[in-house]
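The chain below stands alone and is given in structure tokens; this is the form predicted on its own.
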Amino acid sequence: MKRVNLTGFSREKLVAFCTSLGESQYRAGQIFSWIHGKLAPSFAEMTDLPISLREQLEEVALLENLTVVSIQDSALTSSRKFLFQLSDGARIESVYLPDSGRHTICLSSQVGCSLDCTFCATGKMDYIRNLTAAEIVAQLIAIQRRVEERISNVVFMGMGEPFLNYDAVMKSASLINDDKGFAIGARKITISTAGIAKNIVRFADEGHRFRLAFSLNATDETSRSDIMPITKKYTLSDCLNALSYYCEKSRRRVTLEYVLMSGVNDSDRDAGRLVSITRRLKCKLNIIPYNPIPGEVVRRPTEEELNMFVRKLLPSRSALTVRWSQGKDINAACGQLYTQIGRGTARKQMEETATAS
């Protein structure tokens, strides 16, 4: 019998689960609490629970605990990359950046990614599958365990399209955000999209409250779906009448991401037309320079073009963050999240676990 995996269930589904093996209710709260609080790695440690019901627990359920390959440590900033392999042989890489009282956890939603950004690592890896609820989270708990530091903020801006991903990365947000788990406000939980307008209006619809970010990048369609593939199925307009429903609709902002590369998004018209899109949408823009990735020409702007560019947009733009990444020494900045292994290497090195197992 295939044991099922107790890390990705809410509270309802553990509820449903602990019913049907003849358990009080009370008790799937019991099992919530020791996975998603006190950060059990087995059942074994959940000591309030009666030996026999742990033991039939073995036998049934599972946890999911990654397996952390390496754990690099930034010389630059207190930030650290994790490198984690599943269970299936696959790799993903997760980022722990402290800064100014904040502890942020970036997570991945997918290993590799289909969208090939010329500017972002990840999609050299090409999309090999989506992460499972379960396998979101614990990135999170593995994380937690290894840090003295409680986890503060979350953000989807890992490895992957998190949209590409809605259903599991929805599921494991409001697990994050559960208040008899990690109670991970959910204003602190950040969902980067790079253009899936549809599941932006889905977002909007359901009313979810995790902040939303869009990865813009550009201010023409021509130039974005030069950078940016996706543009060619969901335009930078689609995108955009979808943000303006999501503003009305939810009465929040979106953050704009745009990543500054020199002499691709840095022109006077890049920056009127970036002025113009902040007009038209209740959002807070962060600029990024550019983190080079191996491969790529595109240059990252020196500072005196960085405080040009910003310049060009104030004081049209309060609501203006250049933000430094973090971790651009040990490649764990935005954009360049890459587990050296291409698809070949990655499938192979699955199909040898799953022989193996």
Ligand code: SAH
Contents of the next structure:
Amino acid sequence: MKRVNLTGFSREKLVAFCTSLGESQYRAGQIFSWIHGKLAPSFAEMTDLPISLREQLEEVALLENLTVVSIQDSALTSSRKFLFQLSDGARIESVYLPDSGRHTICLSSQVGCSLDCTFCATGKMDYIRNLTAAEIVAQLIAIQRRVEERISNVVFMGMGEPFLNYDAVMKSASLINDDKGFAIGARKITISTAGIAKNIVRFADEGHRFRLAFSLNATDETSRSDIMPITKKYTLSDCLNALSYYCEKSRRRVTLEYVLMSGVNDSDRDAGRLVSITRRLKCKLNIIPYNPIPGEVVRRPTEEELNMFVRKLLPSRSALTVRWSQGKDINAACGQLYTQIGRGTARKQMEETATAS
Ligand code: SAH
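Other form of same protein, the form predicted together with this ligand, not the form predicted on its own:
Full complex below, order starting with the chain above.
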């Protein structure tokens, strides 16, 4: 019999599961807080459950425990990059980014990515598969076990496109938000999308309270299609319309992310169009200097170029921040997550591991 994975279960689902075993709702609450609050790696450690139940759980259920392949510590900041192996041998990365008072983790939502954004390291990998909700939450569990500070913020900005794995991402975000578990506030959980317009609308319609970020990165259809091919399917205009709908419906702001690349999207016209986009939308704007990735000829803007561009944005009345990336020296900055197993070889490696086990 296939064992059920309880790490991805909501409290309601755990109640149903416990009922099916003839156990009370109270037991479901205990199990949930062992998994998401006390981070128990096995049922044996759930010491306030009767031994007979612990034994039964071992037989019929399992917990998602990711294997840590490596941890890289940044010498420049305190950020740490985790390379995890999943049960089928696939590998993903997540990053821990402590900052004054705020301890953020950046989660992956897919193994690889199908979007092929030219400036993103994960885009150079093949798309392998979606992560399950359990595998997403397990990244947080594994990192929280290894860092002292309480993780306070979560961003879905690691490998993959969260809105192409919508159900699992929403499930995992709700688990992370649950006040009997990690209890990370919805406003401290950010889901970032390259622009899957139909799911921006769905996100708005479902009334989620998580923060939404949109990777804008270019200001007109042609140049955005050049660097983010997904624009051919969901145009910039589709995305901006979906975002306006989201802002109206949710009465919230969206965060626009703009990776500034020298000679690509930093012209005066870009600045002008960016200002008019920010005037049309209720938004905050994050300017992220491009982190060079291997094989790309695009240059990271100098500090002076960055300042010049930012000055041109001042007519925009939106809140503007410049995000200097952390963890550059360990390739753990935005868009740098790539499991170093090379294009085309990820699947092979996964198959080998699967056959070996
Ligand atoms: N697919 C999602 C989430 C992953 S990318 C999305 O596109 O939003 C997370 C953020 O990193 C995005 O804003 C993306 O534009 C940015 N990014 C990607 N590559 C980068 C690079 N080389 N330098 C700086 N930021 C990058």
